[in-house]
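Consider the single chain below, provided in structure tokens and representing the form predicted on its own.
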Amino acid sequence: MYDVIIIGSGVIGATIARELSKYNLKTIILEKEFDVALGATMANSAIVHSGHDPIPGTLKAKFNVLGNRMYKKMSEELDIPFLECGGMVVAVDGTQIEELKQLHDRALKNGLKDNEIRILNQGEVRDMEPNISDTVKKALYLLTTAVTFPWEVAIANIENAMDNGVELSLETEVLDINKDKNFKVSTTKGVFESRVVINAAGIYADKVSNLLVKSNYEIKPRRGEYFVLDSDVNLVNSVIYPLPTEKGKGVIATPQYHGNVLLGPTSDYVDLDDKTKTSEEGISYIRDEISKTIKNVPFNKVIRSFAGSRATSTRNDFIIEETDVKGFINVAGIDSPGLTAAPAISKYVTDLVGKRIKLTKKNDFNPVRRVTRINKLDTEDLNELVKRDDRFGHIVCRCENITEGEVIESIHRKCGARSVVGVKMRVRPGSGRCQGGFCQPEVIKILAKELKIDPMDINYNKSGSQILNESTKGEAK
């Protein structure tokens, strides 16, 4: 018997779990996939938005600004990558300047301060961004825009939640939900009982809700496609937005914490089967749109293209509310700026839980999580680490400078990696120029050894996604 069941382990379910772990509650996360954060959290723009874009008075506007102001502290506590780079929305011709001014006023209404936003003239924009398009006339500068690493935001929050007592059940698909005195959640791994259920199932949230109560919303997946540029490309210093449209914030150029540049996304409603497929049309669209704001884009430096889905609702806003069935809380339609809003949403949802369960804070809650990153150590500290454990001196991924010790640590932590992509999400081998061409065999070997299974059974990202078919030279080691 649990106090709270959270359905879904994306950034929303993860931050809610961590917030609930501050209290004397028995909480479990149910996730249908092989690992956490494999939905929208896996593929998005990684931006901690300032709050300039949402319509004033919406939940998106409220939680965007609140979440942005919480991110730095959360990142410091949980050792999450966080790059305070700022951003700018650019007007590419004279007709857009008035729209830019309107966006400035909207940002103020949403709660940004005068010293956090300002209109830049053409010269100021060029001084800050040498590769800005020659057509750009002015820009709205956004001081509080930042960039993070979405996978690690979710993983770090879940790790810390588990350190503080939360449980996680993977490959646990919810099949039915009933309520008598308590909730009974039927899954592929049996029945879980709880006093409160939080539905944070992303693009499947409406389907999960319909298992218990008819939803007053529908989730329509929107696919976003992206390019990743190599880390040796110095294209932009800050996040460069076009003016937003009804389709979203537009095609953005985003510097990444680890040195890459991200270009995208598209924004197309698709069927669930197509939610992560890239397309020739989508990639062409990104090329055309980015050229309106940025010049000198080295498309020959693209090392990866990918697509992800966003859980857009028919209510055109976040849905964060208790349903008519008391204790069943929907946290749905969390598309952009959901990554930014997540820590603020988690506090709001915890307050909703508090209306059903008396919340008492733990005296021993530990807010801190730390990981070993050898590329952040100075020479003296690195030498001491290697003396204690020489596996931290064995480079596995040359592109990202990741060691065997870091890979092993990622496997044995709570919420540890069990697949090639799981290791990539936690410590980045396979994220660089060769995209795993050199390091993937080593990662497979380490996973097999540490998990004590045959290399043939190592999955790429989910059950049944084994990479190796058979041994060609002797026995697999």
Partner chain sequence: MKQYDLIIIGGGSAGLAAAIEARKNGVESILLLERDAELGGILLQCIHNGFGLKVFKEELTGPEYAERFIEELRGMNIEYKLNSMVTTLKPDKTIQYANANEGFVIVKGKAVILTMGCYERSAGAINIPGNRPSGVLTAGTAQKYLNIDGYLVGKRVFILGSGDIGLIMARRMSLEGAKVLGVAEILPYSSGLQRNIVQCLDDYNIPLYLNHTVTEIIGESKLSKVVISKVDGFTKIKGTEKEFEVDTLLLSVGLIPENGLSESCGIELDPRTKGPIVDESYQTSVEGIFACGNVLHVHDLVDYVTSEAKKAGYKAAEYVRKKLVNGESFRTIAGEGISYVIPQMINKDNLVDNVELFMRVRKVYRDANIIIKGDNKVIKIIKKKHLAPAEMEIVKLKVDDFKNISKNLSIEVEV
Given for the second form:
Amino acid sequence: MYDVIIIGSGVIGATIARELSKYNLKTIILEKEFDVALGATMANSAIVHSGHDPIPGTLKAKFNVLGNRMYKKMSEELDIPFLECGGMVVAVDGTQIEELKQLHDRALKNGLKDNEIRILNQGEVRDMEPNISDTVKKALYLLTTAVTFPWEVAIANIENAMDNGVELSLETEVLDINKDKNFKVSTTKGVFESRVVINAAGIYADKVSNLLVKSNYEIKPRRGEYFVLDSDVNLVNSVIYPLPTEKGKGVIATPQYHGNVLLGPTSDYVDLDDKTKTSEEGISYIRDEISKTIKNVPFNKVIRSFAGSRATSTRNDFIIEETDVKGFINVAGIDSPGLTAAPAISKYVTDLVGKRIKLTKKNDFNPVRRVTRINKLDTEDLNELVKRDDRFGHIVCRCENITEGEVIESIHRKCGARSVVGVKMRVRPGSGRCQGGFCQPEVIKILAKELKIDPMDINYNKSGSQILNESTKGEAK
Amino acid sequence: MKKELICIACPIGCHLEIYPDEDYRVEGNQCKRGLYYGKKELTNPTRIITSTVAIEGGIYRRIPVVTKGEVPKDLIFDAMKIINKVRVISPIKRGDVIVKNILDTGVDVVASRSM
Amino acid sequence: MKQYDLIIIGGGSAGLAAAIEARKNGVESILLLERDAELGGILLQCIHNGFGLKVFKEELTGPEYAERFIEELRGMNIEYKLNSMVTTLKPDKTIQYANANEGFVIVKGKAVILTMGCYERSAGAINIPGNRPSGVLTAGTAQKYLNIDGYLVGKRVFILGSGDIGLIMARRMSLEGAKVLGVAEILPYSSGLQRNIVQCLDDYNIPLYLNHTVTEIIGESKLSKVVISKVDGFTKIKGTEKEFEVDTLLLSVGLIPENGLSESCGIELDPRTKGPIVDESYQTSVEGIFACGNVLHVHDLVDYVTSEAKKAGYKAAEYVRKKLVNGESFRTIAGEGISYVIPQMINKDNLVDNVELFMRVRKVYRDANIIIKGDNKVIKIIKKKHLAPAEMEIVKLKVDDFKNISKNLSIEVEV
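Since the one above is the form predicted on its own, can you give the form predicted in complex with its partner chain too?
Time for the whole complex; same chain goes first.
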């Protein structure tokens, strides 16, 4: 019997889990996939938006600005990469300059302060961004725009939640939900009971909700495709947005914390089957659109393209509310700026939980999570570390200089890595220019050894995604 | 009548023209290996086989092997059946015979590295 | 901080030959740093034959070729470290490397030779539309799994790109029990050696689809299908799609010199080779740092790597002895039909013996001439029956040929 069941382990489920772990509650996260954060959290722009563009008065506007202001503290507590790079929305002609001024006003209405936004003239823009297109005339500078590392936002929050008592059950797909006195959530791993259920199932939120109560919304997967540029490309210093349209924020150039640049996304409603497929049209759309704001884009430096789908709802705003069934809370339709809003949403959801369960603060809540990162240490500290554990001297990922010690740590942490992509999401081998060509065999070996299973059973990302098919020479496992 | 072949005797890949009616006269070769290959390929094609065998006690699970000469092309898969069954134990030295006289071809399969 | 006369980064074919040659030319204090658990580099997983015809006048497998050099190096007592990754390289030739025994160590060399090799262009770099399931790998990674670790990555295989590793892997996987359904090559000609088409594809009845590429990857967690289409240039022709039910897509779509370290050190790269710009002595734009082998430009024969590395090792020894001259240089120019020429710079004062120019042509030619001009005057014409981008061309010039050149040396193809 749990107090709270959270369905879904993306940034939303993760931040809610951590927030709830501050209180004396018995909480469990149910995730249908082989690992956490494999949905929209896996594939997005990684931007902590300032809150300049949501329509004033919406939940999006409210939680975006609130979430932005919470990010730095959360990142410090949980050791999540955080790049305070700023952003700018650029305008190329007279109409756009007019729209830029309206956007400036909208930002103020949403609660941004005077000293957090500023209109830049062409010269100022060029000084800050040498690769900006010559056609750009003005820009709205957003000082509070930042960049995070979404995989680690989810993983760090879940790890910290687990450190503070939250449970996680993977490969646990919700099949049915009933309520008599308590909720009974039937899954592929049995029935879980609780007093409150939080539906943070992302793209599947409407389906999960329908298991209990006919939902008053639908989720329409809205796919975004992206390019990743190699980390040696110095294309932009800040997040470069075109002017937003009704389709969203447009194709953005985003500097990443680890030095790459992300170009994208597209915005297309797709069937669930196509939610993570890249397309020929998408690839050429990004090329065309990005060239309107940035010049000299080195497309020959692309090291990866990928797609993910936002959980856009038919209600055009975040849906964060208790349903007619008391204790069943929908946190649905969390598309952009959901990543930014997540910490603020988690506070609000906790208040909703408080209406059903009396919340008392834990005395021993530990807000801190720390990870060993050799790239952050000076030589002296590195050598101290290697003396303690020599596996931190053995580099397995040559593109990103990641050690065996870091990989092993990622496996043995709470919510540890169990797959090749799981290791990549936590400590990044395979994120560099060789895309795992050299380190993947090493990572498989380490996973097999640490998890004490056969290398042939190691998954790439999901269940049933093994990389090694058969042992040669007729050998059995 | 002329036959055209690409010589595989070495990575240069000469474009050979072979005249079977003229005792397999070969043109286009840059070295005499081409003369030999041209005739052989049209009369009795042979290949070197490279593969691995399972090894115990080595730094890896497999040790590479190579036939010490060419074997008839149509025996390749039969030879593989034999190679696949072999199990060896480290240490092995480069050149150690792994399968003697495979399929009575007179050709040995040897280790192509030490392990 | 420990000091060496010469530090070599990478213990593959280039690093081994460079170290041996430097020692033969009197450099006593040498450190060779190898990131892997063994010396030999990528040769160790290239278990097929075809190596050594130029260097040893016999045909060897990759491991055999490597072991001969490893034995020679060990016999010379050249210091080397395994499992040691170089993390930083600075223009003053200080180097930080890391391994489990010593931790993070800083050393300094009077000269440095870069022999880090190359990496494979990945699936990510070529933007194939569709899913991102498991079962899509570079051919070299699959080669390591198969030849070193003893695992087949799949049983029904399609191969994109007709680079040599892909062709070699078509044969290897067929031999080990997989079915290879085809190879697609976007260009109208193969990018691998002709002999590999014959003995790796034709021998096993594997079709080669020229002017084709993979246009969709299908499969949720594991690859289930690939779709290939005919292309006009690089544009897909609609209606020409063919589907293959496969569990594996191997990519053999190019090798890229691995110059992360070189770039971080400020070494100037040639955008065409993606390797450092070097002079006749294989010296890069940073004085005392040399480069050879696949980190400089991608070779198709290891024998050429060896001969190039020997020269670099010799020249680095000359540099340590302060015998290299920093005089006037002129450029080599890749003219009509030539995609690049190595070296990019020539300093006549350092020419002592014959000069080898390495180059690749842009397309396939039959009965063409390679024309070498010095200061726009023809100095040599070489007749060629067959020229192809997959096959590196080597032009040998004598020191005398450079006598009257002062501005540039250009090379072009004339049909």
